[in-house]
Structure formats: C-alpha cells, structure tokens
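Presented as structure tokens, the chain that follows is alone, the form predicted on its own.
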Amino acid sequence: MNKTQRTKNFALCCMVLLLSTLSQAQEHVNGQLWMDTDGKHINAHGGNILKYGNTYYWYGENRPYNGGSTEAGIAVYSSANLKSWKNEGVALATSMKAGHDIERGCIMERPKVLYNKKTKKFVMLFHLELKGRGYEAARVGFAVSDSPTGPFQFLRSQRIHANQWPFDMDEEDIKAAKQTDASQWKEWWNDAWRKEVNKGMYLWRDMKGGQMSRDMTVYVDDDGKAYHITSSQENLTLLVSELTDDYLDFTGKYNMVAPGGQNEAPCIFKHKGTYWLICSGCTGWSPNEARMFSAKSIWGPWKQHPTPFVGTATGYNNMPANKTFGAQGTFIYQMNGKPVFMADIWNPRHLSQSLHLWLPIEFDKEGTPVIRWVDKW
C-alpha cells in the first residue's frame, strides 16, 4: 500500500468515526449519557427548553464533577431538531466579585428562560442560594438578555411577597395565621404541628422578610400571562405567583397549593383546559414517588391524584414507578403539541454526570396523564 492510499484510508477512517460520533450524539437513550456535538455529556440540569425561531435552546445547571456549588453558571445548548445539541457555552456566568449574589461558589438551580414578545427580551428566573450559606437564603434570581444564548445580565435576587398575603385568604384566615408561632415547634410532623402549618404558620413567620423560593418552574399561559411556581415554607408548600407583563417581577397576586404537602421540583402543563402539576417529594438526591395535581384554573382548587408513572424503567436498573424511574422532574415541554416530561437522574457523587430522562406523557380514557418508560428518543 503506497503513501497516498494510506492517507486516503486514514481519512476514510476519520470520516467513519466522525459520522459514528454524530450518530451517537443524535440518539438519546434514557438511562445513559447524552452527548453533544462535541462528544461530551450535556451538562444542563434542572432547566428547560425554549424554541425561538427555528432553533431550540436547552438551558440548565452547569454542574461540577465534584462538589455541589456553582462554578461556571447556567449552560445553554442549541439544536435544530431536538437531537443534535451544540454547546453554546455559559448563558449566565457566576461573578468573581466577592459578596456578589451570584459569586462563584453560590448555588444556582432550576433555571428557566422565557421569551417576552412585548419587550423582545429573554428572561431567566432561577433558584439562588448565596455562597457559604447552605440553603438558608432561598431566593429567586432574575436575569435578562437580548439573545437566547446570552450573555444574560443578572438583575437581582430576592425573597418573594414580603408583607403580602395570598389573594384568596380572607380576614379570618389571616387572623388565624397571625396567631401561630413557628418558633415554639421543636418537633415536626405531628398532627398539632400540621394544623398550624395549614393555618399558614410559616407564611406568617416569613411575612416580613419575604417567602422562601427554592425548586421552581415558570409557565406561560395561552393569554401570555406568566407564572412562577416554587417550593416554599421550608419546602412544605407550593406558591403560585403571577409575574408582571415584562416577566421581571411579581404582581403581588399569589396563593398556596397543598400546604404542608412537602412538594418540590414542580412541573406544569395544560391539556384540554386542565392544568396538571407534577412534583416530587423531598428526599434530597434520592428518588421518590411523584405527586400529581389537577385544576381547571391555575389558581386552583387543586385536586391530588396518584402518581402518573406506571411500570418499571427497563432500560435503567429496573427502577419502579414509585421511584419515578430513579428521576426527578425538571420541566414539561410541548413537542409538536404533545407534552414531554423532562427529568434528571441525579448522580450526587458527580453531578455533572447526572443523566437526562425524557418521557412522553400519554392520557388514559378518562384523560388523566400516564407516563411509561421508553428506552430511546
């Protein structure tokens, strides 16, 4: 074999290898690593997908291989087909300035990006914990950009609804909440404590400084109104809050969902006029049984249903439905009009290697969501 032929054969082998890599990048296998167009695992967790023009943008937590704090910031990937994802870098970077809200080493989780048609801006909301303070800050952060890939400009972080009562609490409800005292309860989870939680004990405790905001999502309704849904009150109660028309603040209108229910990781969608809310329990990085609620209005009342998950994760360690196939939800995206449940299979030892799980949401004859395991996308 002459030198020219060897060169051609080497080039052919490189081309075959490249095509093989691209093929793998375009095949999403649930329970395995998902590769971007550079052949690296997609490091975008707890986020969402936004379509702008003919391009899809996937935002998520850029997680470190070791440790749990945020070093880089919020990642963004782009795709023309929801299969091949290009790493577009960091959409919102942490700050190197000491004491900054998003100082490198803080915790930035659950980023969600919306496009505001009125302002022509891309708006990001996310859960923020300040550097070195664990999970006590419990804030929501706001950032904005003229481009879907950023760079996003950080605006502020805050607790929510300081000195504001839920719009559906009457004078008697408020009076009852004001008579509670969270400081006296050294033991939780008994019947007497639960009654106080249901009255709004933690709502009243945090009234002056603002309500906690941890695991969160956002939702834009058919009329363009946007809502922020978050786990609050020590992760015991969900809050549904209306955003201003520019999506950069709260209007002040909000209410509580399932007080004392201990729900987090909220995901929401609407199907045939009914809102469906899928959440997880609070068991840290360990999977648990998902919870599901429905309502005819985003303001409720919300009815609880059994978990929508059925069967086992045949392609991932045979994890059962009552463990949500080993995953925790992050977002529900409408793909060609059909809802898809997006989730993370967390790897707490190496968070950057946490796996992605996308599952189609089906409906039974009563119109109730059902989620079964599928191996591939």
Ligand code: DGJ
The other form holds:
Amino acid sequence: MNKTQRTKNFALCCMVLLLSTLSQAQEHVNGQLWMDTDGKHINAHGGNILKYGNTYYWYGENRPYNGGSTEAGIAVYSSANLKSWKNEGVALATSMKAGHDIERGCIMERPKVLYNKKTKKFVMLFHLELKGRGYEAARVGFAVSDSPTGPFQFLRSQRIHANQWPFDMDEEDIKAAKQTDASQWKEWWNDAWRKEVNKGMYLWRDMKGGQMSRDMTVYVDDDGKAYHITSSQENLTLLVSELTDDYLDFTGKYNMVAPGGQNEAPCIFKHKGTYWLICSGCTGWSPNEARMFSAKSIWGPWKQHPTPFVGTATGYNNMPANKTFGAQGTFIYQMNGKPVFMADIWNPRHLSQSLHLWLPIEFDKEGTPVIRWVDKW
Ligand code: DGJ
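Now that you have shown the form predicted on its own, what about the form predicted in complex with this ligand?
Below, the chain from earlier opens the complete complex, with every other chain and molecule after it.
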C-alpha cells in the first residue's frame, strides 16, 4: 500500500468512526441514560422544551446525585435536532444569600420557559419550596432573561390568588365554601371530608394567604395567551390560571379542575380544537396510573377519560400501562406538528440519574390520544 492509499484508508476509517459516534450520540433509548454532547447524562428533569429560531432548548431541574434539594439550579441544553444536546449550563442559579427565596438548598421543580413575542423576553415559571421547609411553602417562582440560555434573573416567588375566588363560582358556591372549616378535619379521605373538599374547603382555608402551587406546567394558546396549570389545595385540586400579556404575573382569572381528584404532573396540548390534559396521581416519586381529561375550552368543563397508556414497556422494565411504564409526565411538545409526551422515570435515591422517556402521542379512530411504549427514537 502506498502513502496516498494509506492516507485515503486512514481518512475513510476516521469518517466511519465519526459517523458511528454521531449516530450513537443521536439515538436515545427510552429507559437508559441519555448522554449530552460531553457524554454526560442529561441532568434536566421535570422540565420543558422551547423552540426559538432553529434551536430547541431543554430546561429542567439540575439535581444532585445525593439528596432531594436543589444545589445548582435550573439547567438548559440546546439542540438543532432534538437528539444531540449540548449542555448550556445553569439557566437560573440558586442564590448563596441566606434567607433568599431560592437559596441553595431550596427545592426548585418543574421549570417551564416561555418566549414572550411582545416583550421579547424569556420567562421561567417553576415550583419553589423554601429551604428547610419541606413542601409546605408551595409557591410559584418567576424569572426572566433576554437570552434563552440565561442567566435568568429571579423576580419573586408567591402563593397565588390571595383573596380571589375562581371566576366561575357564584354567590351560592362562595357561601358554601365559606361555611367549611379545614381545621375541623383530623381524618381525611372519608365521604364527609370529600364533600367539604368539593365545596372548596382548602380554597377557603388559603383564601387570605394565597393558594398553594406545587407541580405545574404552562401552556401558550394559539392567540398568544398563556396559562399556568398547577396542583393546589394539598395536591387535591388543579387550578388553571390566566397569565398577564407579559407572562410575568397572573391576571386573577382562574378556576378549578377536578376538585379532590389528586392530580399532579399536569401536561397539556391541543389537538384539532380539543385541549387534552394528562396528569399523574399523587404517589411521591413512585409511578402510578396517568389520568386524562379533555375540554373544548381551557376553562372546561373537563371530561375524564381512561389513561391514554396502553401495553407494557416491553424489553425495558415490563411496567404496565397502569403504571405509566414507570414514568411521570412533565411536558408535551409538538415535533413537526405531532405531540410527544416527555416524562421522567424518577430515581429518588439519585435524582440526577432519573431517566427520560419520550413517547409519541397517537390518536385512535375517535381521535382520543393513545400512548404506546417505543424503545428508542
Ligand atoms: C411528585 C412530583 O410530581 C415531583 O415533581 C416531586 O415533587 C415529587 N412528588 C416529590 O415527592
């Protein structure tokens, strides 16, 4: 073999190696670690994807290997193809200042970033728990940035809708809610307690200090209006709230979905004029059966359907559909007009190692969403 031939062969080998490395890097196997372009597992959990220009941004909880609180903050990754993800660092960093709302050691969960076309700002909403207070603060945090990769500037955290009633409760409903008394109920889950919950017992309990906001998502409708959907009232009831035009506050218009239904991890999308809301039940980090609701308006009325999940996670953990294949949803994004369900397979011992599960949403003959296991994509 002469020198030119050797050089050609060497170049060919390099090309083959490069192509095989690229194709490996671009294939994501559901139920396995997903590597970024540095070869590290993507540490962005409970988050969302935002397309800006030709780039996709993936925001999520940067979780430590040990422990349940937040050390670094909210992570951001970028991609041109939704497969090869570059770590862009921390978009919203925790604060080192003692007593700060987002002091290192707080809990920041389920961040969602929106782009506001009018203000040209990137707005982040997230679930915040104050340092050392477990999950009792139940606040929503707001942060803003001029760039998709941050740094996001923390604005504030708050309970929501203090002294505001849902817009669709009439005088009689309000009167009935005001007659409830949450402090009376030492025992939960019985019929009498449920009746009071349905009347708005926790809504009334928190009327002065503001409603709780834990697991949350956001949704931007076709007209640019944005909504915040959150687990409130001790995770018993979902609230849908309208955001102001700049997405930095609530307008005050909100209502309840499925009072007493214990829905967490809300994910929403619209298909052919119908809003589909897919949630989980409340079992901590353990998987449970997903719940699905549909409505013709974001304000309901919402109709409950069986879980959209069918079959088992064959070849992975063989988890059945009634355990959502071991996962819990975090966001639904549209990939070339087709909805994709994004979920986390939580690893509570090592939260940073929690796995990602993305599954296409299909539709049956009646147009109802169906989600089947796929190995990779
Ligand atoms: C379930 C929620 O969906 C998660 O985001 C997290 O808050 C865990 N509970 C904590 O147990």
